[in-house]
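Have a look below at one chain only, the form predicted alone, in structure tokens format.
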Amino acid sequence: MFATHRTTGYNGYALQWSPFFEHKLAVATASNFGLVGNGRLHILNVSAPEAQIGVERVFDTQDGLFDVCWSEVNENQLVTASGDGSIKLWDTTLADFPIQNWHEHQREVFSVNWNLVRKDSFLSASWDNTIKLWSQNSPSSLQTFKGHSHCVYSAMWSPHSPTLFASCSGDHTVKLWDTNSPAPVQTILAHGNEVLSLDWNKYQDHTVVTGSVDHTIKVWDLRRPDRELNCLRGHEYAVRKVKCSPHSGSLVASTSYDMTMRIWDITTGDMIEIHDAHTEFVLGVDFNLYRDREIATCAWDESVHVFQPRCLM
């Protein structure tokens, strides 16, 4: 199975797959590279095994979409975080307009994640260096995480706990956080350069995945920080993305400047797999949770691409 959609004239930043249905894919997008222009969130229906691509939704916005995430309780709603420092939740079955906006960042929000163990908050990671919880019925922020000195490019819940989050930054360092204090419970130096992206493995309480500037990605027990359990080398320039299977406890898919989507086993360090079909930067990666072969990529080349990696037919 290969199946592409053309997102024309705007530039792929993430997707995710739906928790509640398997064919139902959401891509968060931005014009002009995301540098300055309107944004454009997308729904889409990839039906299987035709390897056919439909547009259900799409939703426009004034400023460059970063990211997106669904929600864990209502299936027709999701989360975006914008160029504008804004946070917009809509619902598939209403208009055109966002059921909420919420405004409180500084700068530009590039990460929402929805907490998948309490199902009732999500986070924002912000370029003005601050972390944010929220709840959809709430109309302001519940809390601010403060503690990074630079861009936090990423934040994201423990699928193991209720209330334990990491976040990555471009001030090096991943930090683990528990909502019920303010500061960081923990700070990891994880790499020599900026961590665009973390991920929590599904299977290991313990284990966080990060990606950097640096090229490399770093395998990491939260109980042993002084050093990497593996540090996987292979692409050429900056991991933008770092996604963890749902299905495996050794899969990790990441995507890059490099224009390629790879998939690593982290017990070995072997790299098993490398999709180079892209012909720009590679931003989003995400596992259907349902059809567990199914990869979706997204890039700056203006496509998506839904397929079945080699490795895990």
Second form
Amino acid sequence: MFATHRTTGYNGYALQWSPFFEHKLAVATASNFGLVGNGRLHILNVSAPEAQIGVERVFDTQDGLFDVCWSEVNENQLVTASGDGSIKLWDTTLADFPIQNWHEHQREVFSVNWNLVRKDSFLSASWDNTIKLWSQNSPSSLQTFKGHSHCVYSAMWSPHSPTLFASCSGDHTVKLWDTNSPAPVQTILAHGNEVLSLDWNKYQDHTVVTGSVDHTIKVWDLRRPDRELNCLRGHEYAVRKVKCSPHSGSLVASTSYDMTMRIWDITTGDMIEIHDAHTEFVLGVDFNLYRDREIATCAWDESVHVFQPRCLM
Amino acid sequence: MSFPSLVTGGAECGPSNPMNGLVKSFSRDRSLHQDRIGPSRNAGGSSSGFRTAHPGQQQGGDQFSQEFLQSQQGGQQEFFEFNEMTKELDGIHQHRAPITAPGGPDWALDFMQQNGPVQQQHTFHNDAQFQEFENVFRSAQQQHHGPQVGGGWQSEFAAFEQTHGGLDHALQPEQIAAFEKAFEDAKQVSQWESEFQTENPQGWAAEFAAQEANPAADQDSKEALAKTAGMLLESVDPNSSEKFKNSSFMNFMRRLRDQEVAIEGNKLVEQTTPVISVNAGSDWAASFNQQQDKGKGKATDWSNEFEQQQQKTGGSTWTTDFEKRIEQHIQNREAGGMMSSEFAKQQESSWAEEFSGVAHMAGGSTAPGDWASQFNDSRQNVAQDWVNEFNSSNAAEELEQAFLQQQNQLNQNESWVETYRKNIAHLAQDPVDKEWDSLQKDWEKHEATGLGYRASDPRYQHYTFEQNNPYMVADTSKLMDLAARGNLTESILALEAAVQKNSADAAAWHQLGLRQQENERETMAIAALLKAVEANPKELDAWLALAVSYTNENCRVDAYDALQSWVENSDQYKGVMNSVPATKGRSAPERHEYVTGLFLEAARTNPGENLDPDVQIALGVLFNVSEEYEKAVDCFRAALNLRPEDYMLWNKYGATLANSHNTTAAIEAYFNALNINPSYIRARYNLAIACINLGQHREAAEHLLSALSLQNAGDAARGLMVGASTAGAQPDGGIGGMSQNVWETLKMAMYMLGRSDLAHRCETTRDLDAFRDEFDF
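The form predicted together with the partner chain is what I want next, because the block you gave corresponds to the form predicted alone; please supply it.
Everything in the complex follows now, all chains and molecules, and the chain you saw is the first one.
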């Protein structure tokens, strides 16, 4: 199966499958490649087995959307990260307007991530070098984490601990944080260049995967922060996003400015799949949590692809 | 537009600020670069430049302002400091200008300020005259006498003018020769270097910031964006793939570059009459600006951004890119009459080379040096005419000529530039760069097969002994006995003495390797174990221990090799080599399959009660490597039945259990290890980690503190025995390499316990006594 959906006029930045519905896919997009102009959040329905993609709803914003994540508590809600520094909470049952708008970050918000264990809060990472902790019930952020000396591109909760999260930054480092501590509990000099993306292995609580401008993906054992376990080479330009499979401890998907999405076996270091169908930079990728062979990607070619990679068949 | 608001960073870049759109065009744009497809960070160069230059906002803030103030106050003085060097050049001085204070950054700034005039006119004379360069320079100087950049260097120039003004010299071949000679002399003057050393990159940043702080036209931001787009485009080889060739994003960048579209406010606007304003000067200055930005203590140099694949050869790669960029620049700009191709061609070689020099230096405090020298270089050869044409109306033209002229000069003096660069190369790196360099080297030591690392570290090949070992005078026959009775430190010293007396003592090497494993010094353990198997390949346990160390070092293929050697050298098991079909594959999975096959076959030959614990341990190690922890647990448990007193085996068993998420059982295993050997630091550390995983932070802290106090005791013992000289021998402190990890973990535990005060101490004083009142250890 292979399905395409056009997000005409909008370039894809990020997407996420719903943690509640196997067919719901949220896609964050921005016009003019996010350089300037509006954003649009797409809520798509992907039917199985013959993937047909329908639009459930779109939400328009004044500024480009760079990331999206579903609420882990309310199946209809999700938050988006905006270029104007705002974070918006949406309800798919309500048209047009966000139900909450937080504006604290001074610059672009580049990632949002919902707490997977306690499910009562989420994180945002911004180009203002900070990470903020939010609760959907609180009108302002609960906490601000400072420590990076450059844009923070991503902050991701550990899937195993309610208070532990990791962040990656243009300062080349990965930092580990505990919400009980205002300062990072650990810093890893992760790459020789900016680190754009990071994800936790869902099966090994000490394993983190990073993607960098240096074209590589690195696998880290947080117990041995002095050196990566493995370095995956193959992308020809910066790696924009890494995503660990929820179905296998060894599979990682990555997107890159080389216009491909690739899937890797991190235990062997082998690249086991290249998805080369996008015609612009590929930014977003996510594994469907329910259909274990289904993967979605979005790219600056204004299209969303949903398909089953050969390596998963 | 309010540039000061940019200078103060993000605080005012919110949506209410009308600057928002512009700021975003900068920063977004920058993100494209950073996220990177490519290298450049033009717009980012300016915004980051602000940010870093803003006092207090980043690390260099205060320093920079101080230094900037100093240079303002001390300008005159600096000039006189140069006197000494000036003397060296006396021969030249009779004919031409002396070397003045480092002029590079100022010049760069001037160059930027030329943007305006340059835009107006672009006639190009190939027969440029040095004189005109001076004119340009003078007019630039003039601009600088404005209040905003009141700088010391103006007074330098004033002084210079008094001394040397009005000289008018044409450049003669013999003068060039003399000039070169003078520089040969000059470069030996140490002061030369120190002068450049004192010149600080932050100073530049300040000047650039000041420059940017000038009320610039909106046009500038468009240009910046256009340039960024241009650089981004040029960082990508459009012919590299059909996709890039047909990319609408690339096309969009092209239109931005050519200013067919521009960003106004929050919109993308078609430009009916493309504004042609990009020019050599501003482009160059922008590059310079970026490069400056990167130089400010950031770990990468610009080259990294341009070509991430080759971080090692950053400078030269960058140069290549720059050349490409210039070439393209010619093609792109020629139609617009922006820049004469001749001009650009001349730039290609030497300008790029010059830049590469700067790129190298950008990381260090001497960044301006090269520029300064080259600038001075030009000045040396430039005929002085300080009186005439103060405010030239043909600034642009002259600027280009001046540039060209400088290029000519550089070509002629290339050898000098080379020499000079060599001489200052050691100043070029700052500590951060070095840090990254060493990381890079670490990386290279482990040749990536994509399947783990190979043990190519030279330290594995050479065992470094502790110096001033008191056991060296002990009776050889007693050493092994001492090694068996002493604590870890004593034992290691005794064994080192033993192998130094008899380097063919495989058993002693083997023991030494095991003790170093216990000591958390995997590298030394490998070195010792390699010696053991070299002295006696039949020292089977050494092969096994070697495999464990290689696994810990993540050198999987080497671990497989060591395990295979174990089989090959085993009289009992070498037969299985014939019964397991050999594979040619050298990849980790293939090796894993083959070696595991060997040991499974070996295990089959001794089933049931005759189970060989070594075979089980080897299998346990293999299954750990392949992350089949359940199987590994079974193997280690089987081995422990036969070797219940092996505390290192208990630790392996515990770690494997922890990896398979059986924390409770892991804790039990660690306790068994510690019952047998209470000073086994690794087991105690692992125990602490397991406690943390169970949320028992207080217990974890106590185990960590015990480990640290054990380490301290070990250090004290060694200090008493070996004397002060050892302090430097093991720079990572503590016995073994654990100390840092333990403190880090303790810090985390303190945070978990809500004791940020004590967590802070884990970074600063590291005084165990501070914890004694509250923790039991």
